[in-house]
Each structure stands twice: as C-alpha cells, then as structure tokens.
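Just the one chain here, laid out as structure tokens, in the form predicted alone.
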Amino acid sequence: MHISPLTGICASSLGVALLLIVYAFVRGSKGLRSYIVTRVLLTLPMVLILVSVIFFVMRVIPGDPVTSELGPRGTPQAKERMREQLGLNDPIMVQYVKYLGRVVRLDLGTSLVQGNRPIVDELSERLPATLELVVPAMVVAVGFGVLSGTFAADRRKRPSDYGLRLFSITVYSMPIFWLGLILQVIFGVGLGIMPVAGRIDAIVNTTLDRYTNLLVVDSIITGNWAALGSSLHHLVLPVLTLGLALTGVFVRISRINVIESLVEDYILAARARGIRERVVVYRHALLNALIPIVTLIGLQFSVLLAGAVLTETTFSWPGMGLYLVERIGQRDYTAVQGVITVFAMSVAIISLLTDIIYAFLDPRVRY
C-alpha cells in the first residue's frame, strides 16, 4: 500500500509524541503524569480553535473560489452550478460540521481549484520542502544563537559582547523578506555564487528519483551526488535567511541565562577547584541555562513556520508557505484549511513535547 509523504511524516511525528508520553508515564512521577494529562487535554481545544478560526475567516473575507476559478467571464449559471458541486451553497454550519468530521478522520478534502486534487497529495509535495528548509534553519538559529550568547556572556561588557548584542537586535528587528532580498542581491546577483530561487537545478532534477520528496535524503539514498550538491547549494540562502532571523532571540536569552548561572555558588565552587574557565562556562553554566532555552525552542517553532511563509515566497521555494499564499489568493478554502490544520497540529505537538521535556529537566514545573 502506497503511503504519502504527508501521512508518513504525520504518523512519525505522532509516534514520537506517543512514545515520549508513554515513557513519561512509565518513568515519571505522579505529578508528571498529571501534568502530561493536563497538557494533552489543553492541546485538543487549541487545535480545534485554530482550525475553526481559519474556517470562518476564509468565508468572511471577500471573494470565493468559484470567481477565482471561472474568472469574470463565467456565466451566472456556471458559477451557481460550480457552487452547488463544491457544497458552498450549504448553510455555513453544515459546511463547518462536515469540515470537522473530515479533520477528525484526517481527511483534508480536495482542492476547490486547479483540477480538484486531494489536499493530502498536494501537501505531500510541499511539506517535505518546508521541512527541508525549517529543520536546518532551526539548527542554525539554535546552534549559532546559543553559542554566541554564551560567548557574549563569558565576555560581558567587552567589545565582542556589545557587538553580538547589536547583531542580535539587528537581525531580530530585520524583516525576513528584506533580509532574503539583501542576500539574493549580494550573493546571487552581485557575486553570482548562489542560486536565488528553487530547490534544485532543473537539469539535475530530471535525474533524481524521488521517494520522500526530501531532495537531500533522496539524493543520498539514490547516490545521486550531483543532485545532492545542487540541493544543498539551493538551501544555503533560504536557510541563512530564516535561521539568522531567529538567531537574535536565542543570542539574547542564552546570554541572560548564562550570566545568571555564572554567579551561582556551584560556579564559584568550580572555579575554586581550579576547573578551566572554558569548562565552567560551556559545560556547567550553559547546561543549567538550557532549561528556559528548551522552552523557547518550542515557542519559536510557530514563529519559524510564519517565517517560512515569507522565506519561501521570497526564494520561490515550493513549500507549504508558498502554497498557502497561492491558495489564499485563489480563495481555495479547502487548501488553506488543510495547510493551517497541518501547521496547527505541528505547533501543538511540538509545544506538547517541549513541555514534557521541560518537565523532565525542571521538576518544579510539575509540582
């Protein structure tokens, strides 16, 4: 039986979440179990509210998919016939109940425009592209941000500290699309060393066999090193754009928490024992400062998805963000609802996992 990439990714994510929850129930205390149950019960209404809001908002804003599909030359009879076929003449509450029923069955419906393809098939082509952009961007943001923040804390009130603080404020306040355009102009147009659009060179793409739609993974699986080099080459600018935009907040939160850790008694004791300063800062102080940073990673995931929409639009990256922008313009209710539903479930699962990990790291949370 063929399983779409979207179904596989969702099933894998839910599987990881369930395994972590089961592990927490088996190994955790009574307080941790109660905490997990509470968070799960809060997650369900959060997803319901998000998908409900987007359902009603899409029907309040001007325009509809019939006008978008048929255009101004469509006859009133053709428009009415298409509205009847799409179920848009049903009362809005009837449409809402049908929509919730499909969501519960994980059926995202079919597109209202462009051939009425199943949304699952369309998102299976787009979600891997977004994941291939978002995951490396988060690694860049967390890795560079945390290490830079720790470096700044270790050199507090020195020129390097002031420089990193200025950098963090600059990249945090800079619009993502503007940063992307600047990188395109410098490295793509000016220096000509980076591609400014797409995921892979067109000619190389014809030689790549796709299994997961994750081009880097498929290139490695099939041993297509030309495709691997091309896909990595196209990833550089979008990943830098999205990663740098989120780096600023990690620099600041890491710096603050490491500074607070450096004045604790156990740090003074470590220094008194003659432990090297680098070990004191990057092992003892940083490890204890990671607890609030873990929470921030979960909170920034929703920001990352929002940033992915702008980044994909800027770089013509064929992911879910660009797909969402296209279908909003076409008033494709079903497609927009499908994307928001996947985003909402992703944010909910990541938030739940983050809270559980945080409860493991800091017992005070669950008591």
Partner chain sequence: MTSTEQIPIEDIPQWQKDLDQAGFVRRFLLGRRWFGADWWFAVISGVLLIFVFSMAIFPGLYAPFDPRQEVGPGQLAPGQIPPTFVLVGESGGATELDDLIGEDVRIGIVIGSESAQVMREVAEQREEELKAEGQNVMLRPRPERYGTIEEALEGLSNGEVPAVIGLKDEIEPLLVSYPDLVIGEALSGNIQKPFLLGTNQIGQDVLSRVIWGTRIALLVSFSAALFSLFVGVPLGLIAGFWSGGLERVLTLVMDSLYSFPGLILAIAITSVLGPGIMNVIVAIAVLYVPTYYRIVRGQTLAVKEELYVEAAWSLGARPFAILTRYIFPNVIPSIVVIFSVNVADAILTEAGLSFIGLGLPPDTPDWGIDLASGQNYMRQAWWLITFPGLMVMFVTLGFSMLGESLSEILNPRLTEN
Given for the second form:
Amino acid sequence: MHISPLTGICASSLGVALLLIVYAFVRGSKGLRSYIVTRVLLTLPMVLILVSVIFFVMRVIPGDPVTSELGPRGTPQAKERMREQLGLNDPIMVQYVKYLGRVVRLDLGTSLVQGNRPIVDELSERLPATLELVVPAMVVAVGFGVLSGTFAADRRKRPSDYGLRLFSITVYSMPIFWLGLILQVIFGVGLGIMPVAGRIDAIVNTTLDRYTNLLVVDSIITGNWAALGSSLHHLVLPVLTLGLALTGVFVRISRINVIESLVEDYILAARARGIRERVVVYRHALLNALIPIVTLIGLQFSVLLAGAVLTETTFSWPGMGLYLVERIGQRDYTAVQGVITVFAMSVAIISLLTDIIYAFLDPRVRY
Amino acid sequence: MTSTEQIPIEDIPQWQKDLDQAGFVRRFLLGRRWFGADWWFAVISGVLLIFVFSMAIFPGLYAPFDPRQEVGPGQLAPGQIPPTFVLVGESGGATELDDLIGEDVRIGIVIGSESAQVMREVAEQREEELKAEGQNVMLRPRPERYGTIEEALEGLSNGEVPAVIGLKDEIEPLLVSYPDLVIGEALSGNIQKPFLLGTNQIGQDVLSRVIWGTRIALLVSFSAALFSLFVGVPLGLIAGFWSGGLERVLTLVMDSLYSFPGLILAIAITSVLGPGIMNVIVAIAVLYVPTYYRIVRGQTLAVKEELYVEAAWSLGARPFAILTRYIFPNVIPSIVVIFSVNVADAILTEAGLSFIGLGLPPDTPDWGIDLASGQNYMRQAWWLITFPGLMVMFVTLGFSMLGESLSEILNPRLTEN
Amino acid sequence: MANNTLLNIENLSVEYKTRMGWVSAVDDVSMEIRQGEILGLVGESGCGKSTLGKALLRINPPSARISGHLWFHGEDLMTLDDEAMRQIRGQRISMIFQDPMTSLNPIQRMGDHLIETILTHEPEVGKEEARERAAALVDRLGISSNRLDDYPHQLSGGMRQRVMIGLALALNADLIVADEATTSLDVIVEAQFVELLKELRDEFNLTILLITHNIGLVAEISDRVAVMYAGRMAELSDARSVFKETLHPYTQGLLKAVPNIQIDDDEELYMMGGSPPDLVEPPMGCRYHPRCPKVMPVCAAEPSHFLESKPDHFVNCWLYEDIPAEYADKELSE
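Cool, the form predicted alone is there; where's the form predicted together with its partner chain?
What follows is the whole complex; the chain from before opens it.
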C-alpha cells in the first residue's frame, strides 16, 4: 500500500500529539484527566465548525465557483458539464454531507489543473516545505521573544524597556512580505550572499534522495552534506523573515505577562527571602508567566500560518501557502478548499495541544 | 454624625482640586507626568495619525501628480532629474522640430538610445497640434542611426542630416568642437524637478501613488474594523450577559473562527467574492468579529459579578439599564484599544491580500499592489518596494503604538503601587 | 538606650513617587527593636506601618526613596550594596506576609520554597540535607512532612501561614517582621497562629516585629507596642503602659474605638472624627492635629518630637513637651 508523505506526517504528528495527551492523562490528576477528555471531545465540534465554515464560505457566498473558474465567457454547456463533474447540482446539504465524509477519509478531491492529481498527493509534497519553514521560525520567535520580553519587563520604564517595546511594535507593524523583500534586496541582490528563492540549489537537488521531503532531515539521513548546506542556506532568509515578524508579538506577550507576575505578592516574598534577583525574575516570575504565554503562543500559531503564506509567496518557497496562492490564481477551487481544510485541522490540533499543555503546566485545579 | 461633614476643606487632596478645575487640555497635559513615555507614545502616534488622516482625506493636497497618470520616464530613481533630449541643428538651420516638416526628413540619433522614441512621440504630438490649428502637414522624421553621439554630430556638420536629437548633458561639452552647431528646443523632460521618490516601471510618480494609497488603506481598514465592532460588541455583551445554550454555540463558533489564520480566511472569502473594495472590507471585517466578541464577553462576565452590579440588581434596575449603564462603560477602554490594534492589523491584511493579487483592481493606487508589482523590478529599482512598504509600516505603527500605549495607560493590572 | 538592642532605626523616612507627587509614607521614625521581644506596631491602614516593615528589608518598590539609618549588628543596612542586603534578607531578617495564598509561588511545591531558601543562603548544604531540614521544620510547625510535595493551593489557609512562618524560620533569622500576618486568617486559626508564635518565640528566642491593625492581638502577645499615625511614630512603650497609661490623644482615641464584647448597650463606640490625612500634602505641624480633641495653637504650626516623657515611654505630642515661647500664650483661634 502506498503511504503518501502527507499521510505519514499527519499520522506521525497525530501520534506525537496523542502520546503527549496520553502522557498528560497518565501523569495528571483526576481533574486533569476529565479536563483532557472534555477538551478532546470539544475539538471535534471545533474542527466541524471550521470545516463547515470553509465549505459554506466557498459555496454559499454569492459568486459561483464555476463562473469564476471558467470566466464569464464559459459556454453554458461547459458550465453544466463542470457543475455535474463537481457535484454542484446536488442540493447544498447533500454536497455538505458528502464533503464531510470525504474530509473524514482525508480525501480532499482532485485538482482541476495539472493532470487532475489528488489534492492529498500534491499537499504531501508541500506540507513538509511549510513545516521546515514554520518550525524553526517559531523557535526563533519564541526563544528571542520570550527572553527579551522578560528582560524588558524586568527593566520596566527604563530605556531598554522602551527600546525593546519600540522594536516589537515596529517589527509587528512591518508587512511580513515587505520585510522579506527588503532582506532579499539587502542580502540577495545587494550583498549577493543569500539565495532569494526556492528551498535548495537546483544542481544539489538532483543528488538528494527524498524520503520525508523535509530537506534538512533528508540530507542528514542520507549524509548528503552539500544538500544540507544548501538547504540551510536557503532557509536563512525565510526563517529570519517569519521569525522576526512573530518576535514582536512574543516580546509584547511575554513582557505584559511577566510584568503582571512581577507585581504578585510571591515575588516580593521571594525577594524578602533573599532569593537572587535573576532567579526571582527568570524562574519565579517567568515560569508563572509562561502558563499564559503558552496559551497565547498557541493562538499565535494561526498568525504563523498566515505569515507563512506571505513568506512563501515572497521567497517562492514551495509550501502550502504558495500552493494556495498559485491555485487561487489558476482558479483551482477544489485545491483551495483542500489546503484551507488542512490549515484548519492543524489549527484545531495545535489549539488542543496548547490547552492541554496549559492545564498540565498549571498545578492549580481550575479546569 | 457622618464623617464626611467633618472633613475640613484642607483635607481634600490638592491634586483633586487641581483636577476638578483643570480643563480637558490641562488634564491631557498632566498625563505626561503620570504616564511618562507611554504618554509620548500616544501623543506622537496621535500626531502621526492626524497627518495620515489628512493625507487620506485630501490626498490631492499632498500628492504632486495624479497617481494613475504616467508623468515621467519609467524607473527614475528618487531625486534623479529626468534626462533632457534636445534638437541640435546648424546655426541658421533647423532649431525646432516644426522646422523639419515632411515625410522623409532624417534626424540623427544614437543607436539604442531613447532618442528615437522621444523623436517619434514629440513629432506625433506636434503633428496633432498643427492639424488642430488647421495646417495639414506631415511631421514624420525618420531616424538616421549612428554608433555614437560624436559620429552623429560629425554627420550633422557634414550635412548628412539636418538635425540630431540626443541627450543634452552629452551634447553640450562636445559642441566646443563644432562651432557652427547650436542647441535648439528641448524635446522632452519638461519636468526639470526630480521625482522625490522616483517613478515606477510605467512612469507613475511613486510619491503620489504612496499618498493616494493612504486613502484606500484607511478606507478599507476603518470600515472593516467599524463593521466588526458593530457586530462583535453587541454580540459579546449579550452573550456575556445572558448565558445559555445559544451563547455556548456562539462562543464555540467564535473561538473556532478566532483560532483560524485570519489572512487565510480573508483569502478564501475574497477568492470567492472576487475583486472589489466592498468584498475586501467584508472579508477583513469577518476576521475581527471574534476578537471583539471574546474580549467583550469576558469582561461582561467579570463585571456582572462585581458588587456594584449586584447592588444595582437588588435596587431593581432593569437588565437593559444594567447592561448599558454599568457594564458597557467598563468595556469601552478595551474596545478603544482593540479597535486601534485591529485597524493596524487590517492595514497589514489588506496589504497582504493585494500583494497576493486578491481584492482590489490592479491599477488601484494601493501599497500592496505597488509592492507586488515592484517585486518584479526589485533588482533595478529598490525604491519601488521600499516606499510603499515604509508607508504601510508607518501607518500600522501609528495605530499599534496608539493601541499599545493606551492599553498600558488603561490597563489597571499593570499599574505599579 | 538599652544594650540589648537588635535593630536601631534612626530617622527613617520613606517616600513614594506617585502620580500625585511624593507621598511621605514614613516620616523621620526612630525606634529600637530589642533582642527577644515581640514589638507590636499598630496603626490605621495606610499609616505607613507596612512600608516601615518593608523598609527594614529594603524591599519597597523601586519608586520608593528611603533615607535614614538602620543599625543592625554594628553596621548600617542602608549603606550595604544590593548583594550584601540580599544576604541579610531571609537569613538575618525575614518576613511573614499578609496573605499566605498569594505570597507563596503557586507553581512551586511547598518543600521547594524551603529548600530554595536554604540553598540560596547556605550553598554548601546538600540538597538532601536541605530537604531533611525542611521536613523537620514543617514537622515542628505541625504539618506532616509528606505534604512537602504539595502545591500551595492544596493546603489550607492555616497550613500555608505555617509554611510562611517556616520560611521565615528556615535560617534562624535574628528578626522576623510579621506584616499583617493574621489579617487573612479566621478567628480560630488566628488564635492557633498566635499561640504558635508565642511558643516559637520562647523556643527559638525570636525577635518579632508584629505589624497589625488588630489591637487585641497586640495586647495579647506583644511585649512592647508602637503606635503609628500618618507616617510618624505616635507612642511607644511596654504594652501595659500603652494600654493603661496612654499618653497620646491618638492612641486614646484608637483604644476607645476598639469594640469590646463587654461593652454596655448604652455606651456607644467612640468614633474618631475626620479621616487620615493625605500624605502627599500632610498637615503642617503635628499630623494628627486636624482630628485631635486636645489641639493647641502650636500643634498646627510645629511638629512635635518623639521624646521619652516617662521612663521607657516615648510619645510624640506637644502635651508632653515644652512648648516654644511664641506659641505658649496664644489661644486656639477657633
């Protein structure tokens, strides 16, 4: 049986999520357990709502996919043929149920362009590229953002605080694609030291055997160091762009939450016990603030995905975002619907995970 | 004996007396002492935004040109003066294009230069003008190509051609060697002022486009944020006030929408709705409804439990009165902050949508559209992507700085003791 | 001055910068805390008693400006740098806070609070030993040592307050500042707490500065009592003198305002007129004069001084001080 990389990645990430949930379930208290069960059950309606919203947005809103697909000049016969082919002649609720059934089986339909390939197959080539971009960007943003946010909170109302705040508002206010363009102009065009498009050099690419389609992983497991260097080189600017754009939000979130925990009584009490200031700020205050920060970071995941769409467009990065934009241009609306559905499902799973991590981190029973 | 009767007038703190007497302006100025740099953040962003607003309302006052008109040569760098082409003739001979009427007059130009194009354009224009005056003449000179400008001038002085068209800056120093040649009329570059921010690939003024772009950006983002405010706030108030089954479903829907990447939802909506400013506004407005809903509902839930609300209940106040008089005023500060942050976000989203090529008609003077078309000329013309992007950044910065400093000022949880 | 002084406070002033200006929360307070005593510090809310307690550890918020001297074992705490001061905190002077719920780190286990405190000040102690010491300590305080792995929210209010005491005792501090330590406890728990405090004082020879607005508590447990009003010291003496031979009009009013179970039905509870002054612009002269039933012309003009009017009985009032000549003959204008 052929297992596509998408199925593989979905299965493995679901597996990891499941392991985490099971771990929390086993280690956690009784209250945590029942919370996990309710939260998992709550995810199902959330996915259902998102998938339904996508379905109805794409179908019910005035504007007919067939007309937009064939253009106003499409002949009535061609339109009719297409409607039949897409099942658009069924009543809307029938279409809806059929669509839900397909989504459950991870069948997102077939593309309307390029040899009518299954969307799932196409996405399985694209999803790893997006992951390879998004994960390091998130690490950069969280690492830098949380630490400097804590630093700013500690220096509240001093110049370094205002400086960091100004920095965070400025990067937040930059259009992410513009940041990418500027980095391209400086490092790609001006200095000529960074590639501005693609994931890997074309020549090196031919030497790389692909298993996971995560180029960094593939080049490590096959020991292809040239490919590793090239793919890392291509990663620098996109990751920097996406990471920097998110950093602003994280500086802000961390700063506010650390400030809120710094005014708590237990901080004063810790100081009164002679605990070192560094420990007070980075252990007592930050760890307490991390609990809300984790949740907020979970919510930022959607900002990350939106940012990924723009970053991929700017850097011609062949991920899901670029796929979405390309297919909108080609009016391949099955593909558009499919890729958005995948986005929605990943958002739901991430939000489930952050909520459970939150509950697990916070020892206070208040589910 | 109540204690208030006994308070001598001296016991009322001086600052309170000051505040009671202070007008709005003084109160505002007093804020500088209370809030330090946050006050400055708010004031600076306020001034910036007033400027931006005036630009959005009267772009014509600021912009030197029509944003859609091709006013100069393409890809002119900022500050660069457009090149001037001149007609060179023998002294006593032709010094104006009008002197060269006919179908087979040959004018010397340098191969590969823009002189030929300039010659053709100006000639056509003049012919039209002459015809309009009632003279039925042909003004269609043909180019005589030379390898260099020196060769062309040599040819002119040899009498091979009656005139040469070339760049003024190149010709002037060479004329020393040709005493019998004179510079005639200038054929283009009537605009001797440089374009402050350069021109784009089709010769539109970047500055004017950037200024007119303010109007679109603010129109879209304000309408979208207002629209979602008018939907989200009442929904949040009602849901927080009357909990129940319907409220749970609504909350679930809003939470799901909130967790969904906004830009992607907007992409989906605009890709279905098709281009058009209203469609973009609707698509963006949908994104922020959950933001208002969540915050307002949360605060309503919290305020509902406050003692003074319970006191009002026990005094027999009607639900509507409690909602409007006790709960709504508590929510206003948050709404102000969210609104300003949302406008900032909406500007970014709108720019992102246009960058992808969704939303607005392609010739709209819009920052995102200009950035997308500028990306293709990134290697030759850095100014095409720099200035629209800076503009997005500044306007967004204005709104987010306002929101940030307001939340710092209004958030009681952050006040130090 | 007695030679068993543990901490000598000299001209201590604390000001806070607020939106309305500088607030003089503690103004020129001088007093001594003696080895082995329980000194009760009472006053209305906002009179600066908590600020005074925090100033002893120099843990006031950064917006505060502290001046004066704190003589402790021959050195002035005010001259120590931050690192030296940090080593004093918890080890030499420790503090018990008002609300045991919010004063314990919610995501730190009980034991870790104690172990962290011990290890911070005695890094040479092993982790195992620190844990054993923590267990022994909570055991003494009447908490089973297997609760060391509990989080604060899993303990009752009384237990949390005992842990707070444990934290203050962990390093045998010379002085314990108990800041409104019983305010958040219910009456029964409070009684147990007071009993425990007495026991511990005898057992460990503790010196305790008990900051509270609960006069009953002070009467029950304190050796000496200090009364503060509007940032200034009003009266200081042994508990019996303060309660039986009260000198300062403010203390007199305060004592009359304490509800008493034996109160007669027809005897109304005394209600002090006026309200505590605004400390941004405190009244001229004696800060109590606008509310004082025995006010004299001098009171509104010049501040009185904190003097020993009877043996070991200090009071800050013109009634017990020589009035300067220019005010002596004046009548109260009102």
